[in-house]
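Here you get one chain, nothing else, as structure tokens; it is the form predicted alone.
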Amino acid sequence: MAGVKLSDIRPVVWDQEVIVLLDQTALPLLESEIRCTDIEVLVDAIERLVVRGAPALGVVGAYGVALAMIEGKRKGWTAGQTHEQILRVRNARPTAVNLAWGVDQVVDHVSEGIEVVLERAHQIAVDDEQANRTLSQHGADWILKKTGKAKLRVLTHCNTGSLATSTWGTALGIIRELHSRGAIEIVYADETRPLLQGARLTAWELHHDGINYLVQADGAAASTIMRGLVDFAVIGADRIAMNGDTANKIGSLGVALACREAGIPFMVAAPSSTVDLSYANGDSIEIELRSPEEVTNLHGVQIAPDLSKGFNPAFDVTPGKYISAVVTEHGVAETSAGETVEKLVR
């Protein structure tokens, strides 16, 4: 991987009947791959966050249908058994709408054969990259106009770059676009407890792309914002309701509240596939609860007293009224000003 820009990294690749995943649980210390030859391995990889990030999960969902078809043919499954395995992929992470969306984009074409399903899955990956680059331009244009500043200090939460998408990135894609215009002074990357996607993954990408950054504890984010050290914050999304309510990595809501109090823009960036117009608001978005041990342990080392119980919601929901702008490849909606996100889906 030496000499390769992180913006060119593809965390999900189809390779001759195998889904190859860059193992994000091993980064940044080890760059290794997981080869998913069957649905059992793929679902385990999704649940363990070997692959994560809403757009990347959309690509995985589509390829997962093809993998189920191949495994079914190899093992002599009935059509019903194959469909059951496809549903296992679809439901592996309930909050991330893109995973189900990716499955739904291709599953109706199963009867047309593996070539058709794969063609459509490949197209989802291509479309995602283009959407990411386009939304990055929209987001950069909007924030430069909104702030009126030539150099920006930005805070981001979790990982939203090449590792979270087919390539390039959403929120981190906007940061990359601003960096390419010479408009980034510094990035504050929240560590993102409990699995440290910011410290492990976002920092890895920023370092490789030569973007000036600092890693900070999640608990420092509000203070950094309120001290006037940040010009805007930008995050990704795992599901966006019609009114702009947004589910994203736990800790996003606190960043939004601090930005509102400080009077600086708080932006959400995602492809239009993340917008779920079947939800009028975020009240019904299912919040994934992950293993308590992710909180009470760190890299396999117990950090809480024996018998401690952990509470580990993977996501929170930020109300649209606290979001200055939702950005997709179709443009910008200023939800805090009362705009809905319908226009961002075509």
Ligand code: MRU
Given for the second form:
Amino acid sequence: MAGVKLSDIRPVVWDQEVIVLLDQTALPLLESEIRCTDIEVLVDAIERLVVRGAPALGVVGAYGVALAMIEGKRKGWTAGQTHEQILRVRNARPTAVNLAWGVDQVVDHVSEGIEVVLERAHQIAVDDEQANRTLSQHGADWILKKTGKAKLRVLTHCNTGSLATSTWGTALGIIRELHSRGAIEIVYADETRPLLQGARLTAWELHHDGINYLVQADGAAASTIMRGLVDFAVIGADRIAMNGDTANKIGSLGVALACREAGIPFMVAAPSSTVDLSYANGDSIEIELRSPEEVTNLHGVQIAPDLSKGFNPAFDVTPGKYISAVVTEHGVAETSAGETVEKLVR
Ligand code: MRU
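Right, and the form predicted in complex with the named molecule of this protein, after the form predicted alone?
Below is the entire complex, every chain and molecule, led by the chain shown above.
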């Protein structure tokens, strides 16, 4: 993909009767695809993070319904069997609300036929890109006004760009928007242990976009912030509760606490599809617990002593009171100042 504009990169594409995924487990060393011809392959791909990032999972959830219908027709499934397979997709990962949301957006249309379901799924991808672009402008406007600075040093965690969405990005979308306005001095990209979405994917995207960046260990983030090297931090979200409490990649909470201590803005960016008003706060958001081996091994090589046990929560919840601004395509809510995010959903 050398020479391809990053804005052309789509992690999820519907091709005839197949969901084609850019294999994010292989990036940045290998740019390869996985073709999901059935639900078994799709669920495995979601679980292994071949496709990941909340908005991208929303698109995959919707296309997953279409895939189950096609596989069901091929294999002579009953409506009940098809629905069971749709539920497997819906439940493949628990924390990002977008996956279940994407399924729910289309599942009621199964009886209207594959064309209707596909049209709706395509529309989710189109709407997500538009939401990303709009929220990026809101976020850039807000932070430039808030800091009063012409050039910004920003810290981000995990990957929230084209790869994590239909295309363009959320937190990384804001960084790209600021870059297009000549307002980015440097990006500190946290490596994002244990699966290195920051080092592998965010760095790959920033490199393609020609944005100045440094990859740092997650453990460096608080110190970089407290040393005054960062003007603001921006992250994405997997689920945002009414009061702004935000589930996102493990390590996000530490970044928020350091920003609070340093007195710099901490921003959360997501499409409104990530806001879940059925949660008053983040206390009961389910945190995905992944395999301990992801922590005790690195790229398949054991790094902890034999018999070491690992603890591997994939997400944490940052209280809304530590979030200066939650940004969606509908605007900005300053939850640390007591606002709720209700106005960010329409
Ligand atoms: O486990 P992942 O890679 O799916 O986690 C992704 C994140 O935590 C992202 O920050 C979040 O989904 C927002 S993506 C725009």
